[in-house]
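Read the single chain below, which is given as structure tokens and is the form predicted alone.
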Amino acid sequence: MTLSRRLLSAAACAATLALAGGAALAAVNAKTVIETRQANFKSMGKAMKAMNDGLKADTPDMAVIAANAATIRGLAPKINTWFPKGTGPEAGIKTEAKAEIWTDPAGFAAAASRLEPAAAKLETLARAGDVAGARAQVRIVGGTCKGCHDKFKQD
């Protein structure tokens, strides 16, 4: 065999590989982006308890309050970037998004969209030693949390 003929059956090899290997890099990459989505949520999750919790002391510790909605903030914009294509419930892996995530975007980015500004008001009253302001809008932050979740989050 040809030294041209080796490479073209080493390359017609090689594409027929990476065919038949996509479905299964996707099921991977589908699994990776489906496990850190929760994990970012879950961050967001555990930092919302620890507001509720801290909120609920005689004297709170603020810092500590404002730490945790800087981690909401941080995380907020970048909850439109956890969904693509192909890792809602399609992908056969566990996961609680339902499939209007990918059938209303827009309805979606609009939802996600309203979490960073309640998040960063509340930093900011955190950090200015706001307790009562504080307690107020982590509810707010709470109710924009759940405004997504009835509507885009399975129970």
Ligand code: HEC
Given for the second form:
Amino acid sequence: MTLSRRLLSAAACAATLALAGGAALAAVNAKTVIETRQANFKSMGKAMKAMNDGLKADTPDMAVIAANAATIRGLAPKINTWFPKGTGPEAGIKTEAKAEIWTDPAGFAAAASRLEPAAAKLETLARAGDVAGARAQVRIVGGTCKGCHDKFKQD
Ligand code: HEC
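Complement to the form predicted alone: the form predicted in complex with the named molecule:
And the full complex, kicking off with our chain again.
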């Protein structure tokens, strides 16, 4: 093998390694991104359940409702950052995210943007001790979750 051929094949080898490394890194990142967002959604699910259960009581503990509403309010504006390209069904990692998230980014952003104000209103009502108001608003918050899931989440 001539020197230039050897250099060429060494360069090709390095390029192949870099490519493989890049693909592996992307896969690791996709897994982390997907698992982290699922954990965040689980927290929202727990908060929602705590509020629905809590508001069934005759005299709900409104501090608990407010705290759970705050959890959702805090996470809601971040939803848009949890779905970078490459973390959809094509990632080969278990996810319920539908491809529509990436083909209809404006629709997804709109669905996401409805959650924070709805949760913030619920938090305000809970802090004010307005049980009836909170009971009505928790349904609106739940409807906001469902509105996105119906379009963008696999059943
Ligand atoms: C803008 C869209 C959107 C909104 C708003 C939204 N979700 Fe989701 N949710 C998703 C998507 C997409 C997934 C699937 C994520 C995945 O599997 O990668 C998901 C997954 C979940 C999961 C399953 C998590 C798991 O893997 O175990 C729960 C629970 C959940 N969401 C609860 C909620 C609750 C409760 C709300 C409202 C307070 C909410 N979501 C609002 C889009 C949304």
